[in-house]
Amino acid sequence: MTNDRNAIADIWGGRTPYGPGESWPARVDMHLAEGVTEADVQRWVRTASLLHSNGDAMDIAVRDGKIVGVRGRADDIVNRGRLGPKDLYGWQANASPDRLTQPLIRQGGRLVRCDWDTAMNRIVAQSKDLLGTHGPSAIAFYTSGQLFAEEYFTLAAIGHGAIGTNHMDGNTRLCTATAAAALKESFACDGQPGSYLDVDHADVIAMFGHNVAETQPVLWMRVLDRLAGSQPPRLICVDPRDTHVARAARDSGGVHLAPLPGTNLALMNGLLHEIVANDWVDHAYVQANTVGWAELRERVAEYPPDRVARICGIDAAAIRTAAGVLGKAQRLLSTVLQGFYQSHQASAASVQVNNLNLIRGQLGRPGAGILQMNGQPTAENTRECGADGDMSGFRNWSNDAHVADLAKHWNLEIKQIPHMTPPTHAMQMFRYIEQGSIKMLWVSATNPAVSLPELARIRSILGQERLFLVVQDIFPTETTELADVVLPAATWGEKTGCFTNACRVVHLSERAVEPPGEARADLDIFLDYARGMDFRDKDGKPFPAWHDAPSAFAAWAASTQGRPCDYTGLSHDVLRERVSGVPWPCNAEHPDGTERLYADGKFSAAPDYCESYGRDMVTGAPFEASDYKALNPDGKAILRAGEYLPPHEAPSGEYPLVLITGRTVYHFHTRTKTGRVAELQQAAPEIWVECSAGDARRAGLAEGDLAEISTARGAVRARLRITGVRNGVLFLPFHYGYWDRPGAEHSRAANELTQTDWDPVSKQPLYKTAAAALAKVPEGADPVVPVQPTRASTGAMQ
């Protein structure tokens, strides 16, 4: 069945039921140019979504040297052959008009167009004069999840290899850190346990802060399968908004909890109480694979549901019966994302989500798994190659034998890698920069002057004189316009590489067409770089040794031996002739790959394997070797407990609000690639607020009204819709800059209201715990156009 629907009006499509333990039915997803038929494709060429973190493998249709189209592959095990809206019309921003397809470096205060060899002497230029003037660290990286794994593998073996700074990470730093942070923390590692695989066998789905049908809708298709097939799962839901996800959980017989933002750990610490008091618990899976359980059972019982209702606001009883739903759940998903992993407790909340599945011994079999969600399609291989500050191949940087064995792979001197310190995180980064230490920025693939907290301050620190600036993009950005230099890259269909969704499988992406002008792949743009530096290995021979994207692969292949996440049964080749999607590890022990990681019992958490030590809870300092083996000597699973402590800002007289920020349906990131795509960009053509009735009524507002929201760092203007988010919180779509509405007051993107704060464990931002006020503009008083609600908004059902 070939399915060309109208994905803008109907996002998720038919349903196909099935029943627990059976396959999802496949179903392909196609959407052509108009007036293209299947029979004028000339070729298809394989690939997946670059657009979220699902991985919806897919083919490109090319005519005539063009990409005309995208169709799903049946055979894939993520999608079964159904895309969603961005897969379907994202393709179209490749061909649009505005693309960067000229180098540009700034002259007399305005960029101007110039030749690679121009623009790529005046970075080695500058990059030799810091490094001889003031060292390694005056140079850093801020990179992305869009980008391969080869081009992340040569970008940290450049950074922290040749040229021995420790200043390198990726915005995933604002969309999954906490997931590896929280997987180190229980398992010592990263590494994804589950599979979406276990949408298939679960009688419980539990989301934590995961609007899945609008973050991953390919995903929520499957859910919405189970649930129309027999015996369907029931599902709970943990958001302060009433999404679709929260209505089929209270229709499927679940539960839906509304806490307060900032109060997650809260929460869980009373569902794990209530599990504990009534002993739902596999006592034999946790005397046998995991350590800390005294403290952990100490610690939960001190957050009886009646106390922790009144931190959350929400109903006791609501706690209780949905303590009872995951604590006789006998085939337990458990699934977390930003609504988790934005908040100042971010790391010790989402923990508590892998007490829950390991407590319970739901862990390692069909049904029963974790899914510390991603937010962006790269964002594991950022992590696994080590281009966000981690070591490559989930290596130790406090294990002097992992930075030796990564340095033989590179052929390098361990003291070329610096390993002394903790690498910097992307926030520190830029409080070094906006200091003046850090004197070079390299942005490749993220647009920081509308994705960061506080932008007033971003914008201050990138347009820094003293600053000197790369940016890598395909479009001209709200980080581009403050650049030194401008590099214009390739894009996805442009260049070939491979990329790992959320549960571990990877895909082979394949150049189906030229890229324009004269832009470039982004590996071949690092490469030329590091030939311009004239890096060498300890031979003597250039730096790094591969070439191209297939030599990348090889060579970060090869580094994996060994590792959890072992690529060594993987190609190029292999993955353009195997089935679609391969999940890791794949080796000469698993050469089909591996569904689910710890089915055995067995975790990579022995102290001489491990990737982490483990940090402190509330401070998020690391905790040493020592520590580490004292605790954990078995290399079992580790229950971390944690305290709750209330959000740093927290709503008062002026500011009486709550404001959190997240994503819809249409619109990827900046909206860089989605807001030049015409049926997207219609679909969600501006910034809106979301509040309750109660709280509209209280400011004097009414559906539409324009509203101004404000906090301590500034406001912005949008028009209201009244929904179901729960009294006292507002919510607004962080997609929306400037770069389509030049010289405009920065009155529109919603981070010009969020804080400069981070989780202490993983380091990731506060997106979900600003204080804020709403109050009502007079019309007439901004341009701003009326927002026609879209069915993701509103609530419309399938």
The other form holds:
Amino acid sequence: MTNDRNAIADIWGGRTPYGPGESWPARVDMHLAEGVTEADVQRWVRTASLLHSNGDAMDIAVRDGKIVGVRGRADDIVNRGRLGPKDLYGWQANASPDRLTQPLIRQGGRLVRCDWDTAMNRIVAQSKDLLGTHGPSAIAFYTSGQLFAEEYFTLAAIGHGAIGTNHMDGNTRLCTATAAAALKESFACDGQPGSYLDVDHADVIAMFGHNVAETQPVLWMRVLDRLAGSQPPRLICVDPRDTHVARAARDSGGVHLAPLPGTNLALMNGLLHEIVANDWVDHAYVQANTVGWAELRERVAEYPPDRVARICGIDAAAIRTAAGVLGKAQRLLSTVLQGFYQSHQASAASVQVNNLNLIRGQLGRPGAGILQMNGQPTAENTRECGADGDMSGFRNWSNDAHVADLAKHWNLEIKQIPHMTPPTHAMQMFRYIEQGSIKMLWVSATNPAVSLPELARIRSILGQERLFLVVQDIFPTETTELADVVLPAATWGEKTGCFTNACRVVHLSERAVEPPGEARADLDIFLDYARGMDFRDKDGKPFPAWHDAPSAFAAWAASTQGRPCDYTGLSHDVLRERVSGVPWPCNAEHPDGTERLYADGKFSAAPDYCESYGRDMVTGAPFEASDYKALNPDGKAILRAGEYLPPHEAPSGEYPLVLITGRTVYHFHTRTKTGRVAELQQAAPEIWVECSAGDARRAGLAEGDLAEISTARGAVRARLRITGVRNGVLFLPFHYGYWDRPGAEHSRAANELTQTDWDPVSKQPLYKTAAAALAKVPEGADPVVPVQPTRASTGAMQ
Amino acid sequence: MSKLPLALRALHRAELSLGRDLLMVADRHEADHEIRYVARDLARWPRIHVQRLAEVGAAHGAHLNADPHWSLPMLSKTSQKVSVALGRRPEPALLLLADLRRLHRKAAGASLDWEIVAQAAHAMQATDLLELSQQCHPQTLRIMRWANAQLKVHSPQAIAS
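We have the form predicted on its own; now please give the form predicted together with the partner chain.
Next comes the full complex, and the chain you just saw is listed first.
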């Protein structure tokens, strides 16, 4: 039974209700190109979605060497056959006529076509020259949440190992760094504790800054099916916007809290205050499995609901009611995403969500879990493989034995792997480029000229003559425009590799069709560079020792042995033979994988084993091994308290509102793929701005008027939509740049307006606390396309 | 006669100087955003310490200014402008190391002054001072560790490049 609905209008499809403890019924969603039926499909090729972090498992339909559609996999625990709008339509971007199909090189100020040897020789010559004259600290890598595990592991080996630079990060810094940081603070190690299967059991689901209906529509289908079944869960939603999730929370008998942007930590401390004051605490669990209880109790005592209500601009009664729902939950699932991760005091606030589940003893059993979510599809692999500032295999940069262990796997000398400080995070890398000490940047599969904050600054940094910029991508972007060398890459469906979703589920993604023109798999590009550079291990053999995706995976899996993310039970062949989707750790002890971590209070937090000793919640300074051993000798979970500080940019007379940026269900990142898919592009063709009815009235604006949104950094024009966002807050989607509207003169991308500021613990940039003004633009002043409301955020339908 | 007022004045002076220096470093490194924002966040602590010291100190014979000047707005604006103007130059990276080194020494000095006051408070059974020290001293140490951590992060690139 397959279902080919119009997923633009009907985002979540029909209900298949189920009750607590039952398994989620399958529903197979499919979309084939017009005129193609299932009978016409010659091959179905296994993969999962690369357009969000949910990891929806699917098969690609192939006919005559072309992708002609997709179908969900009913056997997969993640989606049980369901697909969201981006899954169903996004594949069409692969065949877009403006794919990059040949390398480009800058000559006389212009990018001109060249062959692979010319492009790669240029990069190799530049690298060797810089290494000879300035050493490894002149070279940096900025990668993605879009590549595969094999590619990240290879990039980490080349950057941290062969070259020995400390400068490597991913754009996962923008989406998932706080998830990792919050887990490291509480559990001394990254690794998602919970599972999507916890939705099947929970009696309360609390979503903190997580607009799951749009960011992970298939996970939301699972929640909707629970809500439609017997004994539905109650929902708690924290979001300044009145989203579909917010309304479902109210309808479920739960609570929607809409705090002022930048006050999440105060709110969390207020909720914990009530949990403690009412003694909804599992003291036996806290006593047996945690350290730090006394300090946490003392800290949250400073945040009674009345004080928190004043800080957050919400009702004290609502805080008490929400705390009551959380405090009495029997099976509490808590989830967190960008509303916390990209906001002021990101890590400290997200850690309090961990604390909520810990002090209530709600962890490691069905329905009781934590999901610190990812934004991007392969963000988890960037973290595991060490291409984002982490060390491969969740090893600890501050533990010399861990560095030695990795050096052994790579067969390199220890001193070749820099570990005098934590690796340089993306925002600091761009600062070093600004100062001129990083002279070569290699960007893979991401578009910082639209996605980073304060774009005028980013353009001026990337546009410098003294920077040698390599950009590897599948389309021309705002960033390739600034490059010295552009490398055409193959993408999903055109190469084989593995990736892991937000709840640790590993999928194999197989090559279905040939890449266009001379485009090549990212893995092959990196390995080609390594051969060109003639990297050698300590026995003089070519490094890396692997040569294709299966051998890269085997090397990666071998290097994880005994680590929390143990992949030793997996290989491409094993994944091909199995029911799709295996959650790690998967090894001899757990051959079928592991649904949830930290059952029975067993953590990966022992001082010699843990990935991180943690950081100070306010200063971000890393703790030393001796601090950590004194605090947590027995490797328990850590309750870390945090004090609220006001946001760095407060609304003022000139800029009286707070701007938050975010996303829509129809687009991914900077729309390089989804903007080239007719269904998705037409569903949300143009940037819009949301504000409340009161703020619109005060600015003299009506629905559909052209508005100018300005901050100290710049101005953007967008049509106005009046929504249930709280007073004082503006919302802009961040997806829209300039590649499809060249005349927009830098007045379209939301990040023209955001400020350069980041969380001191996770180093994740903050996109949700810019002071902004809203004004009307006279009609005829700008040729903006009228906005079609996107349904999920207006809530026009279910 | 007790020398406690002397020790309290020294501590007050050290915390005042640390707070002023944090604000100055923030201004001088406007283009290094983590320094700029976190230094200003941390400057809240010495401000509170100075205020509390003035309140508690009065009972122990020390008359201390609870609300001193923390920065000179003109100088602050100029420093910010200069640091932005030098944003593309490599020299501020070395200046930052010098500034962090000085901040660390100032925080260490203030920390030792807290030790002295806390020890005296023990000897004199001055519970109010002991409590004050227990609340404030850890924050002074956190500032010190922050300066140390930032120095560790910034020195390899500033020196090696």
